[in-house]
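Starting off, we have a lone chain in the form predicted on its own, written out as structure tokens.
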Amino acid sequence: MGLALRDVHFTYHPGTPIAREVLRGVDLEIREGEILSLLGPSGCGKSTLLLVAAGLLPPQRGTLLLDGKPCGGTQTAHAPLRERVGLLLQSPEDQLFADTVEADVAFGLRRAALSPREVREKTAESLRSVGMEPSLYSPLSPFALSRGEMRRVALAGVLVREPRFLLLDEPFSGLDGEGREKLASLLRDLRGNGTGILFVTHEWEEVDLLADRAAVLFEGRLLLEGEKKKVLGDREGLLRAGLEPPPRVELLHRLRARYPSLPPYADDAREAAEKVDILMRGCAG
């Protein structure tokens, strides 16, 4: 069960002198209970891919599938996407609009058959899930908040609908250390409850921290995709995509020229150091 793009193409301003093809035959699946990270250089099509996956941009070619069934193209076909897919935009100010935080978060429940009390309770629960105390934040204007707080309000407005699939465009941007830890913990909990998550990032640390799988988009095509260890350990592939490999991957690559038994990837800097230490002890002995 999942949300999948199959041979998806998308071009901005098609048929005009300023036409720009940004997705070129993309095949990607977001699975339930799994976190997938999407990486790539600026302008490679990551944000457009999220908009297509959420049904906000229809692909000119290819198919969007939800649980194996085509969706999109008509209002009826888009209905399952609206109910089951949540999208957090890169700029929170593009997603917020109401006079108060409470009204903004509660807007996602407008179609639900809930009493006013139930709406308030669910809104408060969603705010708490992103680390915002309702009694403090609910009456405030979302536009009076810091950028990190605005991002958390926007996320609460997505989560209040309890989507099965969550699409996040650089969700950690603008968050301090504590905010990043809370968001990471929340995303792990959502994954544990069966939510499928795709998040765009430029930071290797975020991939290491959360991802089960990783994908690298380059010039509108998926250059790499698979288990996190496989993708992040593919130094040559990352370089072809214009990305600097994680520092420990670069370190292991240089050491492997002399010690070929070293692996190309380690989960973190400590594991890399341990592998090098074990090897050096063996050589010394």
Contents of the next structure:
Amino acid sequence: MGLALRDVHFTYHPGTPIAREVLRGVDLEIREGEILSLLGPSGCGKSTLLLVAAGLLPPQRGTLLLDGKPCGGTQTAHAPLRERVGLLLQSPEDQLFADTVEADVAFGLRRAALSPREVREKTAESLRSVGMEPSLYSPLSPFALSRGEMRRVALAGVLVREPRFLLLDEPFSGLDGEGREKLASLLRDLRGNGTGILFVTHEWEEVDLLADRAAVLFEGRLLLEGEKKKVLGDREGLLRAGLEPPPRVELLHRLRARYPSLPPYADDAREAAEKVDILMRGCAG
Ligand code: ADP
Ligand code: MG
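Could I see the form predicted together with adenosine-5'-diphosphate next, after the form predicted on its own?
Complete assembly follows, chain above in first position.
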């Protein structure tokens, strides 16, 4: 069960002098109960890919499959995507519009057959899940909040619909250490409940913290895709995609020129140090 993009092509303003081909044949699947991180240099098409995957921009070529069934293209066929896929935009202010935080979050429930009380309860629950006390925040204007708070309100507005697939565009940007850990823990809980999550990031730390798989987009195509270890350990591939490899991978690479028995990948700096330590002890003995 998953949300898949098959050979997806997308061009902004096709057939005009300002046409810009952004996605050039993307194949990617987000599976239920997993977290996939999407990386790539600025301007490579990450945000566009999310808009297409959420059914907001129709691809010119290729298909979207929800649990193996094609969707997207006509208005009706879009409905299942809109219903099951939640998207958090890169700029939270683009996603907020109502007079109050409560109204903004509750907007996601407008089509659900719920009583006003149920709507209030679900809205409050969703705000709590992103660490916002409803009694404090509900009456405020979302535009009077800090950017970090706005992003959390926008996320509450997405989560209130209980999407099966969650697409998050740089959700960690601007969060401090505590905010980052809280969001990571929320996403892990959602994964545990079977939600399939794709998040865009520029930080290895966030990939390490959360991802099961990673994908790297470069010039509108997926250059790397696979288990986190495989992608983060592919130093040459990352460099080709214009990304700086994780420091521990770079360290092992440099030492491998001299000590070829070292592995190319370690889960973290501590493990890299252990591998080097074992090697050094062998050399001393
Ligand atoms: P990323 O999120 O990886 O930084 P984007 O998907 O935002 O990349 O943008 C990919 C390319 O498409 C960029 O060159 C950007 O300038 C261009 N682009 C984005 N949005 C539009 C738009 N609405 N109209 C025309 N070009 C756009
Ligand atoms: Mg972007």
